[in-house]
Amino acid sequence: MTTNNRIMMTPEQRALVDAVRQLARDKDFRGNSIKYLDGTYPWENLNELAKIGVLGMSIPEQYGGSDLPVFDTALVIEEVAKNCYATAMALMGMLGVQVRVISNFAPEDIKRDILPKVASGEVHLAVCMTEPHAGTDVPNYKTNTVIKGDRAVVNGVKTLISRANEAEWFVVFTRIDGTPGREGIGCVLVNRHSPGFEVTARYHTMGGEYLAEIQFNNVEVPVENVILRQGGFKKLLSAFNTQRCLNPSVSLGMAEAAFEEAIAYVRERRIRGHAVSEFQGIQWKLAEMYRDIEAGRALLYRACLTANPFPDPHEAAIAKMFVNEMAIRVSSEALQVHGGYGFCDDYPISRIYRGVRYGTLGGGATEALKDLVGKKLVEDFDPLEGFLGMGTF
C-alpha cells in the first residue's frame, strides 16, 4: 500500500501525509481512541491537527487556509481514520461540505469573520440536512426560512446532526420563503447562541459519537446569513459531492487499519505450533482484503481527482458505494481472524468494526446512490461507444 501511495502522490502530498502520520504516532491517536467510545469529542487531537495547518486545508489562503484540492483532503482524512474514527469524523466536519459552502458561496464579510477561526481551530462547524421524515430526499425538506427585510426567520427540525454540542456555526439546508420542491432549497448560516436554537435530543452511536436533534423555533438571523436562496439546490448538491469523497476516505482509512490489525494478530497468534498467518485459509482472506482495499483506493482517488472545485457526482457516488461496503467486508473479516478477541473492546478491531458501519448511512445512503448511478447509465450509456462513450477512461 505504501508503494502505491508513493506513486500516486506528489512530494508535497507525501510530506503532508507523513506529517499527519507522525503526529498521530507522537500523540498516540490509535491508542487513545478508546476513550472516545463514550461520545467524548476529540478536542485535543483536533487542536494538534490545527497546529500543522490541517484544519485550514479547505479554506482559501486569504482567509488563513491553504486551499488544497479535495484529493489532498481525502488523503489526510484517510490517514487520520487509520488511527481514530472519532477524530476522522470530527475532521471531516471541519473540511467538508459546510466549510466549502461558506468558502464558495457566503458573502465576503462572513468569510473574513468565520473562516480564519475555523482554520485555527477556534470555531467548529456543522451541517444540518436530515429531517425526521426526510434524509436523502432533500427536495421534501420542511424546514423553512422566511426573509423579512434585513432579517430572516428559521423554523423547523433537523435530526442526526453531528457536533451539535461542539459547533459554533451551523450550515442549515432550508426551504426559502416556502417555495416548494427542489427549486425552493437554499441554506442559511445559524449561530448556536441564537434565541430559538435548541438541541432537543441526543443519540449515542455504535461508533461512539453523539448525533442530535435540533429545533429552530423562530430563529432570527441577519439576511446576509442566507447564503443561498431559491435555486441554490444544485450548488448545494455540487458542494455535497465533496462529502461523498471524504466519507469513503474515512472508510478507506479504517479498512486499512483493520487490515493492519489482522496482519499483526495472525503473525503473533499460534495454533498447534504454527503462526496463524501460515495457514492458507488465512492467507486467502488477507489477499482478498488487500485486493478490495486497493480497488476501493483506485475508485476513490479517481473521484477525488475530478474535483473542479467539486467532484463529479457520479464518480463520487460510485467510489462511495464501493468503498463504504468494502470497508464493512474487510473489517468483518479482520474481526473474524481475531476470533473471540475481536469481539472485545480492548482490541482496536472491535472499535474499527463499529465505526466503519457509519459509511453507508451518511452522506447519501448506498441505495440512493445506486439509484443515481443506475439512472445515469440507463440515460447516457451508448451501446456503440461503450465505456469510452461514458468518458470513464
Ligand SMILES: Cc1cc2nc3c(=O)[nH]c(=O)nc-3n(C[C@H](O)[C@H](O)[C@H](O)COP(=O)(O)OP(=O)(O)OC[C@H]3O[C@@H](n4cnc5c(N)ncnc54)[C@H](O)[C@@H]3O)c2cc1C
Second form
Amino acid sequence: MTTNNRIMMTPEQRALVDAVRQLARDKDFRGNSIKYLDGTYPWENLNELAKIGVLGMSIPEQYGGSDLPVFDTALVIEEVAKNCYATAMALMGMLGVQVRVISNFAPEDIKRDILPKVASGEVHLAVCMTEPHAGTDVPNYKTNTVIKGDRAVVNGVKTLISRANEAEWFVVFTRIDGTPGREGIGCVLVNRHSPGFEVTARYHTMGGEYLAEIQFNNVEVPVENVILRQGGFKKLLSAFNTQRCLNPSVSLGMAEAAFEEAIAYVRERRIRGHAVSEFQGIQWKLAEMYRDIEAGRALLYRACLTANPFPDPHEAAIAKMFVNEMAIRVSSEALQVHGGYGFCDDYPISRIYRGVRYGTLGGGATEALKDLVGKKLVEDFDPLEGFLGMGTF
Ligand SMILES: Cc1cc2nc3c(=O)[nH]c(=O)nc-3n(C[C@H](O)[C@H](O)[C@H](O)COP(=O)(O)OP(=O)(O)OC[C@H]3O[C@@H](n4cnc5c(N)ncnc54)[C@H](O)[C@@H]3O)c2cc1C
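Moving on from the form predicted alone, kindly provide the form predicted in complex with the ligand as a structure.
Next comes the full complex, and the chain you just saw is listed first.
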C-alpha cells in the first residue's frame, strides 16, 4: 500500500519535508526526545532547524525569512512532531501566533529589530494569553495596559505560559486603557528584562515541558510596543487561527509516530509462536488507526489550504477538533499493543501518549471550538447549498 500523504504537496513542499525528515534522522530527534522529559529546552534541535531555514518560515523575506504559507509550516511541524514532542512544541512557538502578530501588525522598526533574530534562532518568542481565572474565557481577561504619552504601562498576571524561561520577547494579550469586553483587547510586546516582569511559578507538565506564571507589575514599554489597540481583537483572533492548524499538526505527527512504533512492535513481538501482528484483533486496530490518521490529515491539510494569510476559522476548528481527539485515540491504541512495555519511559510510545494529550487543551479547547462550529451551523447551514460555504469540497 502506498501512502497518499504527499499528493497534496508541491515539489518544493516535498523537498522541504524531506530535508526536515533527513535532519531529524541524522540528529536522532526521536531517540533523543527522552532528554526533554525533565523540562530541558530543545535548543540543540532548534539550532539545527534554524540552520536549514525552518525558524524563518513565517517571516517575510525582507526580515530574513522565507514567508511560506501556513500549510508549509504545518507540514514541517508534523514532521518534527513525528520525532520529538518538545521540539515540535517549541517550533510551534517560533512559527505560530506570536511571530505572525509581529510580522503582520508590528511597526517597521520592531520588525527590523526582532524578526531577523527570530529567523536565525538567536531570539525566541512566547505568547501570553491565559490568565489564572480565564483561559477560554477571553472576554474576562484582566491584564491591562495604560497608554501615557510615548510610554505604556502593563499590569496583570498570565499563566500556563510556555518558554517563559527561554523567550526574549512576549506577545501579551491585554486590555487597552481598561476598555471592557473582547473589543477592548489588543496586544503589547514585552521584553523579559523589563523591570516589573517576573516569573512567579513554574509547573512541570506530563508532556515534559515547564509552563509558568508571569506577573507584569507596572512594566513600562515604549508606546510603539502596543502592537494592537482597542478594536484590534479581530486581527489577533485571525492570527490565532494559525494556531488552530499548527497545534493539530503536532497531534497528526505524533499519531503517525505512534502508528510507526505500533506496527514495528507488533511485527517483532511474538506470542505463542506468532507475531502479534498476525492476530486479527491487532490488524483491525492498525486498520482503524491508519484510517483515522488519513482522515485527520485530509481535514487538516484542507484547513491549512484556506489560509490567506490566516486559515478559515471554521475549517481550522473542525480539523483541530478531529485531529486532536484522533491522535489521543491512536496513541492510546498504539500503547495498548505494546503491552506493559508501552508504559515504560524508555519506549517512545509512552512519551508520545503523554505529549499528545496536550492537543485538545491548547490553541482553542475542543469544547470551545465545538461551540463555535455548532453556532455557525445553526446560523448558516443551508440545505439547498449543502456543505458549500461550511466546508468547501
Ligand atoms: C502544554 C501547554 C502549553 C500552553 N502554552 C500556553 C502559552 O504559551 N500561552 C498561553 O497563553 N497559554 C498556554 N497554555 C494554556 C492554554 O491555552 C489554556 O489551558 C487553554 O486556553 C484552556 O484554558 P484553561 O486552562 O483556563 O481552561 P478553562 O478555560 O477554565 O476550561 C476548563 C474546561 O471548560 C471547557 N470549556 C470551555 N468553554 C466551554 C464551553 N463553552 N462549553 C463547554 N465546556 C467549555 C474547556 O474546554 C475545559 O475543558 C498552555 C497549556 C498547555 C497544556
